[in-house]
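Given as structure tokens, the chain that follows is alone and in the form predicted alone.
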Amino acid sequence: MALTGLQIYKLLPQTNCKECGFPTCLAFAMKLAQKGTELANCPYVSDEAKASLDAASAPPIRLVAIGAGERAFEVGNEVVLFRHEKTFYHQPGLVVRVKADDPKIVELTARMVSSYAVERVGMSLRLDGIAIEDSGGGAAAFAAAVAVARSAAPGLPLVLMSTDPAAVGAALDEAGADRPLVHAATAANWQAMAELAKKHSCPLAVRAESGDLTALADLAAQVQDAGVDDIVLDPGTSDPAGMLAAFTQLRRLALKKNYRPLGFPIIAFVGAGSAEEQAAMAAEAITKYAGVIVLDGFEPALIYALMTLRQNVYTDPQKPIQMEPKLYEVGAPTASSPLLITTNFSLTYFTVSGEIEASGVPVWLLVADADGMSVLTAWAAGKFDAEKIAKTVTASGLGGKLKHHKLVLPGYVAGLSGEVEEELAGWEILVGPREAVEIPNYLKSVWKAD
């Protein structure tokens, strides 16, 4: 049972030392009750109080690391049901499943998964791991497939999928140092699986059948009592409606009821259907609480869409992805090159700069500080008005870089042109296209320096 802020306060030293970062012990206690800080931030709490405060200081959903080294990823430790309430912190890992029966396919898949990356708004988006499924060929064959994957893609996190403790044991002897996620402990094998996970310090998935959350909670508690703390939950649902219901209940029980046996990340399997069906289920899993998402097959078009969705959902809504406000050189601009201005929302910047690059026309691109908002949003919020544009130009450091005084505004704020001319004496204010895709034609056909 979670403690209230006042109950926590009574266990604190009540010195109001401020060393925790809060003005009073009461403020610290209230924040701790909301899972907004850690007990370790109080330097004077007693050992007795620590024991009593474990339930209050522990996150409602355990943070679980999968893999080791640079490509390891963490899931869990979420504190809200809805992104707009605060933010989501640890994005789900996207892993691709491959059967262990064909070493060549395992090797090819591991290489593709490891090397696949796309650039979006200045960030490199990548897959997170490979799930190797035991095909029933025996422990040696399963371990050999794991060895092939590790050799083809060193450091790539693994999910070992088998209910055979012997096969899992052989695979962990091969890959245990890489901390793979073992899937799965069931009612029939959990003792042996828990021993293996404990021996190799690996996270362990526990699986119930057909969305039986009571059985899942009992199984998770048994595994934890056996000494395994890094647990991932698999409610055993395989259809979109069942998955949505089970995942939502798991999240609510962990956050709203502080029900510890279910306070762990969730793994989702999106099925072996068509690419469209997988996309729909995977998108649901991303938005509704999955910590690990297992895809059936390597489909770049599907993967790119899912990574884009994941990036959007796991971007802090209060802190949009932003570019540094400054003057950028796109290409190798000269004194006669056009000067365009836009806002510092990353997607806006990369869309605009991408179209400029495609045009082959070198451009000075001036990025204004608009709190990470797009052009229209910033204009509506008063963050991209005539005064802001004029100040950005004045402070840009253009100096003697231009032999003209022409500034191209985004077409969506054409109505500001007259006001900007009043703010920027001696400048000619031009109106560019509304859509970025029209920029190449504008630069080649409309822009003239003289």
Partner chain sequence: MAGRTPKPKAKVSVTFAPHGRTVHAAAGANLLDIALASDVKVDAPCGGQGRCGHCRVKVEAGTLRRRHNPKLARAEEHEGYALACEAFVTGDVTVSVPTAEEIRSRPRPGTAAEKIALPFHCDWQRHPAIRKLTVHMEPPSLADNTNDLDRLRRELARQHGINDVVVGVGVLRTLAKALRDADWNVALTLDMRNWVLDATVPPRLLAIDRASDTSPNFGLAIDIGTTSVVAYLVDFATAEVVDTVSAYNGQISCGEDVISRIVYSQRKGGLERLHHLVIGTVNELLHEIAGRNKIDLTDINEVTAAGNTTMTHIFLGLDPKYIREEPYIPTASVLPRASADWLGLDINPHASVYCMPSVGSYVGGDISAGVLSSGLFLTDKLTLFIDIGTNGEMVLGTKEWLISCACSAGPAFEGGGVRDGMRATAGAIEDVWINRETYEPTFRTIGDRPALGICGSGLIDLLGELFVTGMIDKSGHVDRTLSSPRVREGGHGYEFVVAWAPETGRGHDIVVTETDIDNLVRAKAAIYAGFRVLCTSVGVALADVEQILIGGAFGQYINVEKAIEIGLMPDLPWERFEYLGNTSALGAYTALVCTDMRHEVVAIAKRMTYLELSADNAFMDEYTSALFLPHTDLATFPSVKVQVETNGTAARHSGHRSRAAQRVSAEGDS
Second form
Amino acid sequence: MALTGLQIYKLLPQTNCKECGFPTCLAFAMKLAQKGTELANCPYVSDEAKASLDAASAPPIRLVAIGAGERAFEVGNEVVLFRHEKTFYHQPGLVVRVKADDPKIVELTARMVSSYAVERVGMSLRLDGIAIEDSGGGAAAFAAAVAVARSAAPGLPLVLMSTDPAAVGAALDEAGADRPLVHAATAANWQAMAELAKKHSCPLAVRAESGDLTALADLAAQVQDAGVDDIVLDPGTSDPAGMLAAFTQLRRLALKKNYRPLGFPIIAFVGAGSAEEQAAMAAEAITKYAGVIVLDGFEPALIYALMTLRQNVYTDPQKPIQMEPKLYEVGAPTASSPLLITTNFSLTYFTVSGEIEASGVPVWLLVADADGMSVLTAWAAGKFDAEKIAKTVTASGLGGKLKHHKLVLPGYVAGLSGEVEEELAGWEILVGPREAVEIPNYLKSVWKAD
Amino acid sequence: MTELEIPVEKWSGAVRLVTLGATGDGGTRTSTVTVGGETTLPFLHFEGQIPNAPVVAAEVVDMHPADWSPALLEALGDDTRDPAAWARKMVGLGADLISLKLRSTHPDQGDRSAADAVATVKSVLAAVGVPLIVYGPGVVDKDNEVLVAVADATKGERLALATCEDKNYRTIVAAALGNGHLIVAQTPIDVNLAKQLNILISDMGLSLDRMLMDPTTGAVGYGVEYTYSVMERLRLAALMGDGMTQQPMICSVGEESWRQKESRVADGVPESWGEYATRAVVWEVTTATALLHAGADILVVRHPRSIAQVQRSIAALMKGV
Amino acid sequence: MAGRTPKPKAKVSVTFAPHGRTVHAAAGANLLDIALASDVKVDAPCGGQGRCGHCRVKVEAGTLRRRHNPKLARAEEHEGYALACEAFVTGDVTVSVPTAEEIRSRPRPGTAAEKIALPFHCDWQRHPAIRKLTVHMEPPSLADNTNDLDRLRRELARQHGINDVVVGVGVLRTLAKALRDADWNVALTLDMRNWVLDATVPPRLLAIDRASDTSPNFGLAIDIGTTSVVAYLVDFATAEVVDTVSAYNGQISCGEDVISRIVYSQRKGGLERLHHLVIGTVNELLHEIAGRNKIDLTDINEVTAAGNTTMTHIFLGLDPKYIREEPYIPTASVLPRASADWLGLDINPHASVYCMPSVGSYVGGDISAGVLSSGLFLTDKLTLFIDIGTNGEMVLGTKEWLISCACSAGPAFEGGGVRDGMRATAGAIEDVWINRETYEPTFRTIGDRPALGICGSGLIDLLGELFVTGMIDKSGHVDRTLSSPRVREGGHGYEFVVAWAPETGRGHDIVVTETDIDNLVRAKAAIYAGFRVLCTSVGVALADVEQILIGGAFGQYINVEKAIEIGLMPDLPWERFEYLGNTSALGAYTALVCTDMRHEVVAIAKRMTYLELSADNAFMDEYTSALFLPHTDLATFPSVKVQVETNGTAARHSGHRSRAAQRVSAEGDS
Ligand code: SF4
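Okay, that one was the form predicted alone. Can I see the form predicted in complex with the partner chain too?
First the chain shown before, then all remaining chains and molecules of the complex.
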């Protein structure tokens, strides 16, 4: 179980020598408790302390890498059931399934999956791999399809979907060096599959039937005993309710019971339904603990939404909630509507825009990047000063849109008005109220465009 | 092969039961909707009771929403010009209840009178038998004026009056108190603020089984993760026995989702965004599903395909009872 | 009060001692009512509601029927004490009532004019900071033509075993004449320089006088606050505080809080001006204390100063700019010696000035000094030390570990940012009670002057009273439906009139507005959130804190009961709270006289962990959760919960219900 900062501190030398890069041993211990640093950074920990700390910090869910090279992805190593408790670390890989029977389709899909990219808040989001599903055409056909995918999409991680050890063996002879995920070892074939996975050092998925976690644990343990370390779990559920129950139980067993045989990432299949059906199933998998999600076919409209949701769910909730710094329109402002400026702390934004909305006066609300701090805090930290305000106004390109050149500052930074006026030639700087509650009154009775 | 011991939480609290609509004592509904009562996290049937499935409300506006996304207007057809017909259509498509927005009473949207609003609400009440959630125009003074008139004129219907906010709740709560209605308490994506507003409203004497809470919805790509975590935290607190977080939660999925560029714009967007009609519906469904898993009890959606899919998902997730 | 009106019954006689007045009253009558009706002054600021516990009397003869009240301990009841408002006469009785003088001079918590003493035992004599020694020399001759300085060194070694001494040019210039004037029998003042841990560092010569000269040997301990500066004059011979003085920090005109001062320091010549202002303030204090005690300022041979990091920087003339900017880095935490002449202090020019070491940009030397003087670094008990000011600084720990943080509470508790707020000086309302039936307040001002404004403790009282009487709701909004002329809509929203213009020394009504209330709620929320985050960061529960030590200039006036009511302080048994007075000045004083403690305060600063809250989401979460009265999670304030449920608020609610929902009752909804 995780130790608190104070418990870790008691195991440290308590000399405050600072060599770990922290000012005190307690500061180091607290960071360690949050998993923000490594024990190895303290050169003076006793072996005894080390042993007990290591035991407490071993990841309850193993980190498993799928693929090789640049596009390889890692899943697992999660530490919480709910993202607000800390954060979700390794976003699930989104993989597109294609049947092996038509090489043309395999090639086309591999190309599209490989080249798909979508830009969102400055990040390029991509698909993580392609799953080639054995359609029963024999080992050679399966291996050939894998070869097609490999050459069409070099470096794209693969999932080899077949329960036939011969087919998997042939495919691994082709692509074994790429560390594809093999899906799946079952009660019937696990010895042979484990053998292959071990031979090629590939991750191996183990599959039970309809959510039988006891069977799944046994299977995982057997495969592990056979020498496979990187395991992915498939509880074999295909309906939303069963999947949710199984995935939740797997995560709880790993985190709350530290149950090692099931301390692995999970793979989810969203089925072959319509785009919205797949969307519903995949949204569940993203929010509820999947490590790999297999989509049925390449549908950009679906993929884009899922990638966005995945990005959202896997952002760190411990960072203060920030608004995107930009110009917001509250109501339908016109060229003679007032221009107010505030900071990008979400609560500040919500309070201010709420009051503006309540006032019924349409307003241009300019939100400055102040690292998510409130007006006073940002001012205190030098992040909302005359220079920043002037830059924000200039960058907004508002000058051309407005009939007037008047900027309303929050009352708390009234002292900056002179400096802002100097920085923003041709603008008149007005001082608004200190408190958001007074905004409606200000807009209705004080503000004048000319 | 030893049986695994599945970790099961022993929750001490439950989500409060709230019934919308009334069939007697002034109520003219043909059916009511009860939400809440969960004694576990969403759809974990192995752990606790989920006596009431989450429900889907369809959004209806009292004026033709010409600014809505073309994909929506096309799917809804001509009925958007008559709220009663629109509501009837949505019930036919599987909506459990109707969310009626009195948009035309907004000073900038026609500024229709409270009396007009009452007439609209009555026409919708007459057209459908399901319960109603009634939203004011979202401007403090007009909200108060309109919702009080509606509340007075529909005494006993157990409407949900929306929305009560931190800065403006007293008048609406009093109107609900006086006429046997419910209220929707909305707070900006914050656990504490949600709880505080519940306390303030219940301090006014409104019983907790007449309150829904709206934690403020963010769509996928537009803050859904904040809503998701706030809802999860509220639900966990509710199950742990915190009486002021046990209100069923309502999410304006349709409004938030359809406001975004992804759902509004067909052309001139990156090809990787995919086919427009599918993308727009998927956006609403994805937002709805994520929030369903965070504990939503009422999802307000807009598109017929979304209603169908969310209902299918709920039905599938309730399997196992 | 109708319930107290006695039915016509047998008359009993009631004697009030020591006034000696005897009156007749109906049996069953309330004692406070009888006293008031007979012009006997009983201190009852809450107006007889049984809430303040001030109307205590002692039964000298006879008996009273008493209702139990938590304001009076059972033991006190057994000793014969009673609260007049909870007592009813049943037969002839004699009670003694404290006289008006007694009431006035009753010490408030922590304000007893006790002698300032070292906070705990320490061996201050072992290594004195400044020593006075006499040295006798043979005058030089042709046979012994050793120079003056070597001669002095030789004898110092011979007579006192001090083998080396540092003599600066400044002192050297006076040496030849001083030796001869003294006829080679001199008294030396030596700075033993024991701030330096290395025992081989030689002492420094500070002054040479005649051996017959018995001039005293003083030190000065200063607390440089953002708002006020306090100085203790200390006699090194006895380690006692001879006198104390205080004044507002001259920098106030350049901004009320540290951030404003830092901003000011960045103007052209700003830093120099701020530096000179604070040095000027200290010099004024020096002259005041010298005049009052008839001492020569050059007899002050060493200074210790404790201030927050910004004040310390400015005092030493260091640029505080980077304290404010992320990542908030001070120039130095452990500060080198400065000399008095270099700083411009009007004392022995060679005297050393030492500043208490700081922990971080927002936990300064005042807090290290506070941890020292509070004894927190010695205790086994889980202790929370707090210094409430513009910045609420706090330290959690035991002798084994210490963690600190600072949360910016804003100036509300110092009377800033509040319309009729003021500092705790004469005329400030410091104690308020509101009658929960009539909503009429009673208050007390500092020095019993006409009211000029409300100080921090008064504001805390007021907020608590407004809340428990149900005049404001849990979010701090004034109940608009109250029928009291004191609740009205002013220019800035709703407000409550604490004092009508004629009762004040200001000529206008003294009010508290909803915006003021907001500011106060934010201030208390910041501090309470700090407690919570500090505890969570190390994994202990706030309820496990065994003692809460309140330091700082303002802390001693806080009424803990009210502070708990509004959720400023955690709802813990009152015995766990202790007022320590000005812990910053006390720490500087302790370090001035005791060498061991000098080393200790440096060690404290070095081992104290500093928790930065500015980028902490957990803090924001705790903060919003505390932006409610007393707190969003009422369960963490069980004693307040009981009050809210049984007291005013509940009464108000029923009022609400009856008003808001007259229509409801017809429907049978409620
Ligand atoms: S390196 Fe080790 S001993 Fe040194 S401060 Fe860091 S934790 Fe403490």
